[in-house]
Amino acid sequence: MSGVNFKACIFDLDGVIVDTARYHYLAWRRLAHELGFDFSLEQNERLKGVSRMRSLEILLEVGGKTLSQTEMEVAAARKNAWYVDYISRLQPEEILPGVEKFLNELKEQGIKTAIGSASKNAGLILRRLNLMDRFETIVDGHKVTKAKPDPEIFLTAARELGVKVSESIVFEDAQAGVEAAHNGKMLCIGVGDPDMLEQADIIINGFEQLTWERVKTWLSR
């Protein structure tokens, strides 16, 4: 990728900017218990990066349960209500280590930033974390109809930022998100478990030691 002038960074939200995954898990497990079965953290890995309704379908597969479309909509709404209650108590201290410093550096360097998240609660989360003004655009579940690994979220973010896909870098913590970035012809930095993110172009364990210069050096090789 030598010679590419990167102009934008697009961030997934859950698991990249803040760890809301545990709140999703608590809400899904609560729903599973209401439906009469348990739901483990290992099984929860299958829900990362996919839409709410697809997550519910996977949950029902795990429990061997079948619901009508109407019952599924009610169940998904209940899960979301519990999740919203949990995240309504989020504090800025829950921003993952190094994230704010890296965002500050990107701003200083003139790099545009966006959120690209399937979450329909992205606005609430960012407001609770006092991060709304740190991103030029927020593309969430209210703006798109296709879930990752479809690249719609990231393509929309690049378009709203006014940059080419080749000038954009995606930060993701889920396999479906990595695939979405690549399906959109974007480079992807995986954040988290190397075993789950082996398709990412680069994998980091977090933002604490990350600098924009280091990112550019990695991607220019």
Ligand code: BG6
Given for the second form:
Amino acid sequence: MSGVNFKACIFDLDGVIVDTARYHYLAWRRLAHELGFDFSLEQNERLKGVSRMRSLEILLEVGGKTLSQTEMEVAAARKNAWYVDYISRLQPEEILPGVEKFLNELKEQGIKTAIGSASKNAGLILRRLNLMDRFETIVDGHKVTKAKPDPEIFLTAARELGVKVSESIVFEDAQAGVEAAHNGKMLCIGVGDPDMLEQADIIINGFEQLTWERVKTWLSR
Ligand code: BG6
Ligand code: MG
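Coords for the form predicted in complex with the ligand, given the form predicted on its own:
Up next: the whole complex, starting with the chain shown before.
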């Protein structure tokens, strides 16, 4: 890896920039209860990073339920309405600690930044957090057709930033996202629980202690 000139950082949104995972969980659990079963936090781990419809399929699998295509669309829309209700109250204070400082440092160093998220609500979340203008490009669930672990989201972000995959670093909190980065031949920094993210090239527990110098040193070894 030595000698690589990193030019861009691509950030997943949910769970990396802001902890929206708990709102997703509350909304999915509410749907599960309506359908007559419970849904644990542990089971929710499987939903992280994957698309809305795939999440619903996993939820139904957990509950041992089958729905028709139309019923599934109605259920996904109900869940999303509850979720949107939660996130439309998000405040900039909920940006995870150290994120803004790290983004400022990347800007000073001339490193390009992008959001690479499966969410179709990414625009709303970024607007609520006043972060819309802090990234050169935003690739979200409206721009791509293939969900993580397919690398389409991250490859699109690198292309829009005008950098090679080998010059890009992905930040991810979900197993499906780490796989997506690796499927795109990109290095991946896992953010969160080392037990859940063991495939990541490096794991950090947050951005508070992170500096660009440290990232370069780790990834150049
Ligand atoms: C990802 C989340 O960022 O977006 C997943 O980790 C979620 O849990 C996916 O299912 C799609 O989000 P949305 O907002 O389009 O339902
Ligand atoms: Mg995530």
